[in-house]
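Shown here is one chain on its own, the form predicted alone, set out as structure tokens.
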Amino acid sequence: MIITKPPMGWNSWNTFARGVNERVIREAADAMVETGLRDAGYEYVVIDDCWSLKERGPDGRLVPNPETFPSGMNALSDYIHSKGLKFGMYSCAGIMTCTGAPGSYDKEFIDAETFAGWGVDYLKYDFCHFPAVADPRESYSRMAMALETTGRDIVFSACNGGLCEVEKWIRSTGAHLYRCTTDITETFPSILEHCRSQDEKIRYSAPGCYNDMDMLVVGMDGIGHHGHPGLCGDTEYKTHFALWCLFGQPLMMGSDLRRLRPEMLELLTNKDLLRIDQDAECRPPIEAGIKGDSRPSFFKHLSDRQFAVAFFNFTDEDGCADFRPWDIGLTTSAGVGMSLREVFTGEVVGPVNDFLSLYVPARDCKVFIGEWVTM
């Protein structure tokens, strides 16, 4: 199975965590259709931890909690598929999941068979309670093989929190994406920490196996398990989403889609940002300036002879972010410049072939899609 673009969808953990249930999942699927998120490309509805009983059944198989999932997983899967969406499930490479439910360690083949029988299309595979004497590479490879033997196409999302230099070996295990960070929270420092942690890791992300900075907190509005009231507003959400798209990340929403504000829906369905994220070549961005600057700019090659240029202000004060074309190899003697169109406002800048400084409000950003022009 080849995954040619970073997956897009929704995951239950950030908002619902232990409170996940069948009704929540069905209503999230309904909301994805009714709001147009499905038509924008978001297709996976993923149940995270806390869906199963604490013990396996007599046949050794995982058992959905009958109180929270009374209809069973086959019925839920059928409902999600009837909406034109795909069904995602959660398990763990350890002996237990993060909340103490049975893990899949040494049970990979029976669990993969169970998931396939439920019509699962996506598996998030965590790393809690992993035996100290075991090899994570072997464990993730074993689950990939188990999924393949089912004969069903299942996206394999490895989630080990960025441990064990995962970016250097995970592609060889058969995983389609891999978490390279700890859990995100709905705070601006957490968003920036996750982004900056990719300076030496983003180079490993490419079609077929994508690195994953964790789920989106866009539109959580302080509600839920990872919600922090008042610590993120629309500006922070805008910067968060722009960064994830620029870095070619899987876009797994974590907010309560049933109460998503129109402003957040507009952001999550911004066609230009999604075009950047879903670009066929999935090239990492180049930081065009002083590396680690608090007001950085980035350049990213896109397919179809286009590119993206982005300006960010990670500080709490308004100021200018600078773009220096020579830092990406473009000199004024090249006779080539850039025509830039801003993805939020439609503002056109250029042609540019020299130093460009743009005013960016605190915690905000400006993102452009560009085309080459002769100077």
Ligand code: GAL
Second form
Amino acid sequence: MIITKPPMGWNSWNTFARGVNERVIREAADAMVETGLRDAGYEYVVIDDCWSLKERGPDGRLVPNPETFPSGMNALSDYIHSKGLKFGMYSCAGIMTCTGAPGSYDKEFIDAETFAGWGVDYLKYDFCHFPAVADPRESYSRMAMALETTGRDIVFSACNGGLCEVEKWIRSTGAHLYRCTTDITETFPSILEHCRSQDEKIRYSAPGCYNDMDMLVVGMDGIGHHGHPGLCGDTEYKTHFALWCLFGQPLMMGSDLRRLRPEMLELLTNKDLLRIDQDAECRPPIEAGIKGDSRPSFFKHLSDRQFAVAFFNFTDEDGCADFRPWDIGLTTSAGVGMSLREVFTGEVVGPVNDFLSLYVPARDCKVFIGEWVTM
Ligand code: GAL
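Could the form predicted in complex with ligand GAL be shown next, to go alongside the form predicted alone?
Next comes the full complex, this chain leading.
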């Protein structure tokens, strides 16, 4: 099975963590449909950790907690599928998950069969309590094989927190996406740190196996497990989402979809940003200014002769972000220039093939989709 676009959906962890239950999963699925998120392309509804009993059943299989998932996984899976959505679950490559539920180490084939039997379409596979003597590459590879032998198409989302130089070997295991960072929190420094940590790693992300900088905190508004009241507002969410799209990331929402504000819905369904994120070629952006600048700009080749140009201000002071076309190989004598359209405001800039300095308010960004024109 090959995946050719970074997956889009929702995951329970950021908001619900240990409080997950079948009601909130159903309500998340309902909200995905009612808000138009499904029609915008979000399709996976993923239950993270804390769905199972702490012991396996007498047959050696994982058992959903009957108090929090009384209807069982088949009923929940049917419900999610009836909404035109796909069903995701979670397990762990170690002996236990991070919260002490049974992991799939050495139980990969039986667990994969259980997941397939529940109609699972996506498996997030964590890395807690991993035996010191075991080899991560072998374990992720074994689960990929186990999923394949079920005969069901299941997206395999590896999640080892970016450890063990995972970017160098994960593609060979059969995983379709892999976490290349630690856990995100709802703070601007965490968002930036997640992105900046990919400077040397984003090149590994490509169709078939995508980098995953973690679930989105867009619209959490301080509520939930990873919520930090007052530390992110609309500007920080906008920059967060723009960065994830520019870096071609899986878009797994983590907020409570039942109470998403209209501004957040508008952001999460921005057609131009989603077009950049889901671009078929998934090319890494090129930093087109002084590398590591706190007001950086980026250029990204897209398919269909288009490209994206983005200006960020990571600082707390308004100021200008510079774009140096020569850093992307474009010269003023080339006879072509960039015609740019901003994805939030529709503002048009260009044609231009010379130094461009744009004013960007603190923590904000400007993102353009561009086309080449003769000059
Ligand atoms: C972490 C993982 C989180 C979440 C959590 C559940 O290792 O990075 O995204 O899945 O485990 O316990």
